[in-house]
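There is one chain below, alone, in structure tokens, taken in the form predicted alone.
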Amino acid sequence: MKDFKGKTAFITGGAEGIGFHIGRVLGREGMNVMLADIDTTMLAQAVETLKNEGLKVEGVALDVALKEEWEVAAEKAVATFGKVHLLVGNAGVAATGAHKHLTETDWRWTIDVNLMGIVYGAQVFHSLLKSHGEGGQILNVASIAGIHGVSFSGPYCATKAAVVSLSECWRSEFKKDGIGVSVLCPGFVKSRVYDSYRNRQARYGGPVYHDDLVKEKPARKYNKELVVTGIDTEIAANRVLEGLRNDEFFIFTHPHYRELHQMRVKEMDAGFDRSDVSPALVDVPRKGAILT
């Protein structure tokens, strides 16, 4: 996606953090920006801030875990700006803790926001991105944790890995419709993901604040320390702009995390080596369809 001016971006989780700064960067490139967020107070502040900077931006309330809200938000985006060219699926939450302490509700909340929020976005916006014939783009925000699992973050890592895999599926599937797909896999960025529970919907148990969780279990303060020592969200947003300009599929923000990827590939290669000499597989053909 090389031409931004006059086109429209729809960004979830756009009230702050990475989503907000992606909106600012794209707005400065001349895009119309529709910020969507579940936190309407922060959303109003974000829209006002960017409008005061002279950017063309509006906001819409959106719980990404509800498809019907996606449909309403999409209608508002089209009514406001006419067309949508870029969908940024950025909204995400992080339920953390030891497996034995994570509840079914923790899992359902994380899956519904991090994974189904991406699925619903594509279901609602695919036809809109295709219909105007000017080319479209989907940017899904995953995580380096979707490439390499992290202890005590099972729901987060599992859903982010699913977003990576889903993006790979859509990359080839949507190409014929003139829609490109990219996936952002950041490392630690100075966002408030450590305080995800502050916006947890009532149906999943309602809001809980990080400071209260720390009082209950002091070890949880480490979750915040990891995030607030990360890179600035502006840096991540500028990296996104580079990635979109260069038609990159994987967009990384922490080059030194290559080592984690290489560790995983080394383990996979070892597994393939063992399977190649496995007596159990002696009669299995060494040819056949390769999935792309």
Ligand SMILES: NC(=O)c1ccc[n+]([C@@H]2O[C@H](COP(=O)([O-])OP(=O)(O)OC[C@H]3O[C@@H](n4cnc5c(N)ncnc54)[C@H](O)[C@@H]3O)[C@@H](O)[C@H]2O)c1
The other form holds:
Amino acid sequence: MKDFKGKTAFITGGAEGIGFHIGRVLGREGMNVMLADIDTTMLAQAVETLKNEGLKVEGVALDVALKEEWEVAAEKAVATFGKVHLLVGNAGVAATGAHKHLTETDWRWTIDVNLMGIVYGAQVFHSLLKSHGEGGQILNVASIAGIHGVSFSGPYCATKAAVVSLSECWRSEFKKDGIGVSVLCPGFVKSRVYDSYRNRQARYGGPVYHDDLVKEKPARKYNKELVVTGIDTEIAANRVLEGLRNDEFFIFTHPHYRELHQMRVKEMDAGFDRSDVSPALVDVPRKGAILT
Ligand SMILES: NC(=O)c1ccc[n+]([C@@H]2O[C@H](COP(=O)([O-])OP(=O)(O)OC[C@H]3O[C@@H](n4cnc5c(N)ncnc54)[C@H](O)[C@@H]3O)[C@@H](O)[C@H]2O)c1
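Switch from the form predicted alone to the form predicted in complex with the named molecule and give that structure.
The next block holds the full complex; its first chain is the one shown before.
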């Protein structure tokens, strides 16, 4: 994405944290910004803050897990700014805990927000990003946890890995429509992601606060400690701007995590090496179609 000025970005989970700061850097580049969030109190504050900084920003209530709300939010974005060029699928929640303690509702909540929130976004916005012919872009916010699984974080890692995979699928699929795709994979960034249950919808059990979860299970305090020692949200947002400008597909914010990725690649290579000498595969051809 080369030109930002005068174009429009729609950012989910834009009321605070990484999404809010992405909104700020894009607004400073001259973009119109529609912040969308389930937390309407924080959303109103976010819009006011950025408007006071002279940026062209509006807000819209959106629960990304509800497709009908996506339709209404998209209509508001078009009615307000005319066209939409960039969709940032940033809203996400972190349900963590030992596998034996995670309930089906924990899984449903995380899948509906982190994965279906990305799917619905593309279903509703694809035609809007394409129709004006000025070029569109989708930035999906995954996580480094989508590149390598982490213990006690099953729903989070599984949904973030799905977001990485979907982004790969869409990169080639949407190219013909003039829509580029990027995926942001941050490590720890100072935000309130450790307190994600604060925004849990009533249908998944309603809000619970981090401090109360820690009273119940003291080990949960590490979730906060890891997040608050992360990099600043401003830094992550500046990196996003760089990544979009350079048309990067994988946008990373923590270079030292390369080690994790290399560990995985090494392990996979060893798996391919074993398959190459496997007696069970002796008659299997070593060539054939490879799809990307
Ligand atoms: N902070 C980190 O360390 C970190 C690391 C890797 C990836 N991420 C990802 O970055 C993204 C942003 O998280 P953050 O760190 O800014 O956390 P955050 O909790 O500070 O912000 C998340 C925002 O999403 C909103 N939200 C939650 N559920 C929603 C829903 N159903 N519909 C619409 N909005 C909803 C919240 O109200 C909040 O404004 C998430 O996808 C998260 O998984 C964060």
